[in-house]
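Consider the single chain below, provided in structure tokens and representing the form predicted on its own.
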Amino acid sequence: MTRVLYPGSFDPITKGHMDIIRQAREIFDELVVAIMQNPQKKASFFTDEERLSMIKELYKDDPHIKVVIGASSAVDEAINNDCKAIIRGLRSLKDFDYESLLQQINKEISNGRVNTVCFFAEKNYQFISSSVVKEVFRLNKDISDYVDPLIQKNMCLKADKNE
């Protein structure tokens, strides 16, 4: 069985992320979705546990998708979960440049044990990011084109609690 890791902050998980998961599942036997902390982002909308719960709910019918909270680097998570590769989604040339650098570093620090496989987001999702979704949501605009109804519902519930 070939198992791969898809790391990300998923705050929130978008239809773009879900498209990458779909593409990866068409090729690989098992997929580990790792909820990671992004030190460059100031504050999260959802807690790690909330993201874990929602993503597990989205994929509850696929026993070949495992969702975990990452406690270390993506490479370490890949090794700890017996993954052969790290999955990355590409939306633009900027993403490609960044991921090219990361893949080389990841391969070096894993002593060649972990490769990187990139998938291109479908054209409808190439402009979607979690940051854009949160910004559109904060402007009280419709986000249904960008996230699953479960995620939209949870964003609304969380916003109502915080008011």
Ligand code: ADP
Given for the second form:
Amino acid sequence: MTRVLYPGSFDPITKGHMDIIRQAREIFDELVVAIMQNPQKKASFFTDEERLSMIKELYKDDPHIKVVIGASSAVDEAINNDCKAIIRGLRSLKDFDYESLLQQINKEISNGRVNTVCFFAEKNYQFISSSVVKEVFRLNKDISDYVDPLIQKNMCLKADKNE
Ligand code: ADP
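Switching from the form predicted on its own: structure of the form predicted together with ligand ADP?
The complete assembly is shown below, putting the previous chain first.
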């Protein structure tokens, strides 16, 4: 059984992320989605727990997908969850530059134990990011092309609650 870790902020999970999960699941037996803190990102829309329960709900029919809240680094999460590699998604050259640096650091801090496998974004999802989704949502525009209906519903509920 080959298990891999897909770490990210997932604030919220988009159809782009879901496509990377789909691609990875075609190749690997088990996948752990790890919700990580990214200190470079601004205040989050959803709490970690909300992200956890939504992603769990999305994948409730796939027993080979597990969802966790990352306690430490992606490398430690990979080791603690018995994952062979980290999965990441590439949309552009900018992603490539960032991800190639990140995989190098992760390889170094794990003493070569944790490698990274990248999948390419599907062309319709190349421009989708969690930040774009939040921005379009704040403009009161339709986000159904970018996120699953469950996520859209939860964004509306959360926005109503915060009003
Ligand atoms: P992080 O804060 O770790 O970058 P994100 O949730 O923004 O977390 O992204 C997690 C991973 O998914 C990253 O490798 C990112 O490049 C990739 N990703 C994000 N959006 C897409 C998309 N639309 N298509 C493919 N990969 C994506």
